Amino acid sequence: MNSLFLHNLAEQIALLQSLQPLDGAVAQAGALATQSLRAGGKLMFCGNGGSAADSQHLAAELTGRFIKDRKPLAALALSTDSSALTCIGNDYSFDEVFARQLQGLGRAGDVLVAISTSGNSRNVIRAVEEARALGMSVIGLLGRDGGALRDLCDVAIVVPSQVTARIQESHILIGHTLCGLIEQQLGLV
C-alpha cells in the first residue's frame, strides 16, 4: 500500500474489528454513567493532549445535543479552565491539575471518565485516586495494555493498540457510543 490514508484505514478497520469483546465493558460504563446522572450526579472527563480534546468533545455532546434535542446533562471536562490548570500546575504540580479540581467539584455518586492512551499519565492517575477517595466511580478509556490505570477503574475499556492515533480514533467511537447509551437509557431518544 503506497497511500498513507489507505494504510491508516486498513489499520483502523482491523482494530475496530478487534474491539467486539469490549461490548460488555462499554455497556457497563453506559449503565454506570446513566445511574449517576439519573441520581443527580455528574460526569467529569479528564485527559491530556488529544485525550483532553476528547474530554471536551464528549462533555459537550452531553451538555449540548448528541442524537436529538433534549435537556442538557451534567457533564464537564476538567481540561477546559486554563486559569485553574495553570494555577494548580504552578502552585502545586502538573500531577495535581485534575485531582485538585475534583476535590472542589466531585461528590460521591459522580463519575470520572479518565482518558489516557497509555494508561500511565500521572495526572490522570492522581485524578482517579482522588475520585475513588471521594466515592466517585471511574470509567477508564485506555490504550495499549491499560497501564497503571487499568486496575484503578471500576470499568476499564482498553483499546488494544500501540498506535496513539488509532487508540484516539477508537476512543471517540466508544465515547459516542457511551453518549448514545446514556440518551437511550434515560429514555431521551
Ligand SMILES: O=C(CO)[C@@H](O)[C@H](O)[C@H](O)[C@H](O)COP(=O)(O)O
Contents of the next structure:
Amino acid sequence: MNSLFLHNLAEQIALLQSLQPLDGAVAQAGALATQSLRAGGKLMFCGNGGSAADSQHLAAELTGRFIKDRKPLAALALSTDSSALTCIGNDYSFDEVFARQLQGLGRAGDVLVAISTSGNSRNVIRAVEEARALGMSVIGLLGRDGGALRDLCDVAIVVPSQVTARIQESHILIGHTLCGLIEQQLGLV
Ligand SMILES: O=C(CO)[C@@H](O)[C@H](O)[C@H](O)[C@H](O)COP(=O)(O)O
Ligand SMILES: [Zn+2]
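Could you switch over to the form predicted in complex with this ligand, since the one displayed so far is the form predicted on its own?
Entire complex below, previous chain first.
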C-alpha cells in the first residue's frame, strides 16, 4: 500500500477489531475505578511520552468534563508537574519520578492507572510497586505481551500489537470508555 495513511488506517482497523476479548477487563477496570471514587478514593494516572499525554488527558476528563456537566471527580496525572519530575529525576532517579509522588499522594483505596505500551518502563513498574505497597489497586493499560507490568496489575488491559503508535491509539479509546463507564455507574450521565 503506497499511502501511509491508508496503511495506518488498515492496521488500526484490524487491531481495533481484535480488541473485543478485552471487553471483560475494561468492564472490570471501570467497576474498580467507580468503586474507589464512590468510597472517596482517587484515580492517579502515569506513563511516559505519549502515555504521559494520555495520563493528563484522561485525568482531565474526570476533573473537568467528559460527556455531560456533572460534579468534578478526583483524578490526577503524575506526569505533569515539571518541578516534581525534574527534582525527583535529578535528586533521586528517573525510575522514582512517579513512585515518589505516589508515596506522598497515594492512599489505600486509590487506583493507579499505569499506562505503558511495552509494559516494561522502569518508572511505571516502580509506581505500581509503590501503589501496591500503599494498598491501592492498579489498572494497567499495556501493549505487546504486557511486559513485566502484566502480572503486577489487578486488571491488565493488554492491546496485542507491536506498534507503539497503534497501541496508544487503542489506549485512548479504552481510556475514554473507562471515563464513560465511570460516569454511567456513578449515575452521572
Ligand atoms: O508517543 C510515543 C510514540 O508514539 C513516545 O513518546 C513513547 O510514548 C515513548 O517512547 C515512551 O517512553 C514509551 O514508553 P512505554 O510505552 O514503553 O512505557
Ligand atoms: Zn505517540
